[in-house]
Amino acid sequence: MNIFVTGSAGFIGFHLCRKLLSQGHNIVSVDNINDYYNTDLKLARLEILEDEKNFKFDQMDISDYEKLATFFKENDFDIIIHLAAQAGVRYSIQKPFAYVESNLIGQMNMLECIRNFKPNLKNFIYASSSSVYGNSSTAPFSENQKTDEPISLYAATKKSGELLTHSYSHLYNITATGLRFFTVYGEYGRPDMAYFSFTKDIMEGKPIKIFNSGNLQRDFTYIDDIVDGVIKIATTEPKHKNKVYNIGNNSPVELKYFVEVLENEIGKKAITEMLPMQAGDVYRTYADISEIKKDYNFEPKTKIESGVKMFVKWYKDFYG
């Protein structure tokens, strides 16, 4: 297939493009290469992708409608996998307008371009987030739960993206599939994520910051499992005109245990600094994946111990 991927220099986008290219698909892609974290890692990902003959990349910000519209008119593709977004819960408190531009205006621009230039698109697959569940007391989190109480601006923009897409799907007959990602980790991951910064600090003998005494739970999902799930959706006839799915591991892990696994793989004890709960953070994420399992046979396979082992090996190889 011909596939348009946004955010191809990002963590999930890179791994997804790499796997799709290995399967013989053609990829056209964009990314704005912003400096939310060190661009060297983004450029390293891109360098690997650009070795593939079926990969085309343009540096572009999806909040620029005119440039995005030109891209739509000049390129042919069957489906879109829209991953470009401003990530990070805590950063959204510091830089709120970055989230409005990327996650709201960007989503709106994508939908407008589909309506105007690709009305027969097979599927618009887009990234949402487990953060839309806020501090829900009902676990595991089901797609049928109310998600109208986000506790961070990031979560609010992701929920808004779902609502915008629902409206456009209804008004303009756009087929759309939203994916609520649950704490994705793995090689070439985002340096702002806790597992990445923990690894760096433990290896360098620096203290790691543990919030809420480590009594937080996260549904850590290994990148290969996420990519396999996204590709199943991308290469299968959509089951619904508009649907949002959880895509996670269905097996939450306490942060304290996660640090223990990291220590074992690194071979070094962490120096810990205990801090209170942070604004915007949630106590637990836990994915009910029965819907995506039923419709697309999604089944995560990677245990936290195996995933962390592969990440730490990559980290040591990449950073020496």
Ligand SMILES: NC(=O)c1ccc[n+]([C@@H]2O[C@H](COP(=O)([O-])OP(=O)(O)OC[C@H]3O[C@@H](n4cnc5c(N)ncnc54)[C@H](O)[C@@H]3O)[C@@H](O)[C@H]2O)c1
Second form
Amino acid sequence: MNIFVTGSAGFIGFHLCRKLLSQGHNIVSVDNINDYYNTDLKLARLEILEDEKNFKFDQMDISDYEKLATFFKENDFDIIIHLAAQAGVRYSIQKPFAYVESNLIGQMNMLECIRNFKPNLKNFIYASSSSVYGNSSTAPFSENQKTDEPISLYAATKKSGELLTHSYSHLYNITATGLRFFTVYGEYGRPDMAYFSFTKDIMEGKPIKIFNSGNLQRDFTYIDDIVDGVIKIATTEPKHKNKVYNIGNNSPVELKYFVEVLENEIGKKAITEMLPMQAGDVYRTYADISEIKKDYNFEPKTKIESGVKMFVKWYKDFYG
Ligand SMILES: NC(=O)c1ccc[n+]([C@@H]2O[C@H](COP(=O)([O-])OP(=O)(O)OC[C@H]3O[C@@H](n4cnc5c(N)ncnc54)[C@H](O)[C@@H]3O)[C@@H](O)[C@H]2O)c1
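Switching from the form predicted on its own: structure of the form predicted in complex with the ligand?
Then the entire complex follows, led off by the chain already shown.
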């Protein structure tokens, strides 16, 4: 297949492209390589992808409609996997407009370009987030429940992305599949996420910041499981015109236990600094994955202990 991936220098985009390329698909891709986190890591990911002859990359900001429109006109692709976004809950307090540009204008530009230049696109697969569930007291979180009480701007922009897509799907007959990712972790991961900074700090003997006394739960989902799920969706005839799925591990882990697993793997005790709950953070995430299981036979396979083992091994190799 010919696939357009946005955010290919990002964590999930990189792994997804790598797997798709190994399966013989052709990829055209964009990323603006912004400096939200260390760009060396983004460039290192790209360097690996650029070794493959059927990988094409353009450095571009999807909030620039004219450039994106030119890209759409000049490239052929059957499906889009749209991952480019301003991620992170805490940063949305410092830099709110980064979220408006990448997640609202960016999503809107993608939809307009599909409408104008690729009306026969097979599937517009795009990233949403578990954060749309806010502090819902009903768990596991199912796609049928209400998601109109986001507690961070990040979540609000992700939910808005789903709504913009819903209206465009309805108006212009665009086939779209939204994926609510649940705390994805693994090799080449995001340095802004807790599992990554905890690893760094434990290794360097620095204190790790534990919010809400570690009484938080996250449905950590290993990157290879996410990639397998996204590829199943990308390579299967869509089951619905417009649908949003949870894609998570269905097995939440207490933060306290997560730190223990990390300590065991690193072979060193963490120094902890206890802090109150952070603005915008949710108490728990827990994916009900029955819908994606039913439609795509999605089955996460990686237990937290083995996922962390692979991550820590990579971290040691990569950073010496
Ligand atoms: N990793 C997770 O746990 C998680 C959880 C929920 C949702 N998501 C979503 O999944 C997607 C991928 O996340 P990730 O973890 O790989 O994040 P990431 O930050 O590593 O990747 C996103 C990439 O998009 C690029 N980008 C941002 N704004 C852009 C713009 N305006 N134009 C072009 N490129 C732009 C960034 O440079 C980055 O390389 C995002 O949409 C994110 O919101 C991720």
